[in-house]
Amino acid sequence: MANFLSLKNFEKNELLKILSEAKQMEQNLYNSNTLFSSKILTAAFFEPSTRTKLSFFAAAQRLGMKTLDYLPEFSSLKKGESIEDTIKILEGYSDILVIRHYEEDIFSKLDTSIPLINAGNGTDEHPTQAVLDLYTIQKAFSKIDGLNFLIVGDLKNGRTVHSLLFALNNFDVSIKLFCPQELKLGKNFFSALDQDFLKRISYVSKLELTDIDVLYMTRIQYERFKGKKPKGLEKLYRLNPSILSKAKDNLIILHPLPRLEEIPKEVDSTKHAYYFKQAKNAVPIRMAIISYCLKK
């Protein structure tokens, strides 16, 4: 058994094996699967979620598993129970735990005998989303190496961006970053990346798509701001027809969703819009991650 908490120390071969298994899962998605029919997956989400939680439930049920949905607002947390005690209780009812929490260091507080999957911990990471992103990219281009990325939005608070960069650290890719000045990645973040990879990362001052293969858009994480919250920062990098008209023919646009105003709805009908396909890919990739955790 294995946890799935961070992509910082994942190796390329491990990631490629998960992507390969996800492909097999997708090819047999609608066939009856009893691989883990005796297992129970519990989701404990202490922050809101649509795609991540429901796709984990769908993935588990496609694998023949039962699912439990822990709801903090109706739990003994309201009576003062600690998060550590809560997780110990859930461990006793489950074979694998999927946890989303607002604290960056939440997993350092938890000690369980069953696998833990990180479904997002504060502004730190969202590792299963990043593997989902890789899977979508691989399906679109039949490769990941050699591609040019432009990652846009709230880079400071966006945990999806953090995990994606940790994942791409394993590949031969070029990365440009574009964001509002106050939302750049913290200097400490780069210390976790390889020096050769850092040479292929740069900030840009314009939203230009001429040489970009993968445009990765993110929303502003307004819920992470302390004190007075600004409004409408995403308008600084909003896509429009003029920007897209200069894009490569095979450019794909990804977004972990939900979106604000950075991608107007008229983009949805273009050949570049891949974010709904990306969301659908969550089921086979999370099936593969569950399998990885239970079989390793």
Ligand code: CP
Second form
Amino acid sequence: MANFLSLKNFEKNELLKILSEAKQMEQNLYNSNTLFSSKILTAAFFEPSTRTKLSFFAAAQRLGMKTLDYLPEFSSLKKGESIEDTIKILEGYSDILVIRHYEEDIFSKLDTSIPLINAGNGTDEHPTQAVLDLYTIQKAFSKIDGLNFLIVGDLKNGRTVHSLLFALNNFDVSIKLFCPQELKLGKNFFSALDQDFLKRISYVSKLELTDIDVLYMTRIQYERFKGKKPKGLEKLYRLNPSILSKAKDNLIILHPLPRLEEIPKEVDSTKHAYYFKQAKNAVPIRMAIISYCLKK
Ligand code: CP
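Could I have the structure of this protein in the form predicted in complex with the ligand, to go alongside the form predicted on its own above?
Next comes the full complex, and the chain you just saw is listed first.
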């Protein structure tokens, strides 16, 4: 059994195995329901979610598992029970736990005998999202190496970006970053990346798509701002037809969603819009990740 908490220093061959297993899972979506039929997956989400929680439930149910949904606002947390005690209790009812929490260091406080999956820890990481991002890219291009990325939005607070960069650290890709000045990646972040990879990352000052294969958009995480919240920062990098008209024919646009105004609805009907396919890919990827955690 294994936890799935971070993509920092995650073995490339393990990552490739998960991508490959997800392909198998996708091909066998309707006949995998005996694989883990004796197991229970519990989701404990202390922050809102649509995609991550429901795709974990869909993945677990496709694998024949039962699911429990722990809802903090209707639980004994409201009577003062600690998170540590809560997780100990959930451990007794489950075979695998999927946790989303607003604290970056939440997993260092938890000690369980069953696998834990990180579904987002504050602004730090969202590793299962990054694996489904890679899967979507691999499906679109039949490769990851050699691609040019432009990653845009709230790079400081966007945990999907952090996990994606840790994952891409394993590949021969080039990365451009574009964001509002105050939302750049923290300096410490780069210390976790290989020197060779760092040479292939640069900030750009314009949203230009000419040589880009993968445009990875993110929303501004307004809920993470302390004090007075700015408004409409995403207007700085809103995709408009003029920007998109200069894109390569096979550009794909990814977004972990939810979106704000950075991708207007009219982009949805273009051949470049991959973000809804990306969200759907969450199911086979999360099936593969559950399998990785339970079998390892
Ligand atoms: N991509 C993502 O994490 O979406 P949710 O917040 O809806 O789970």
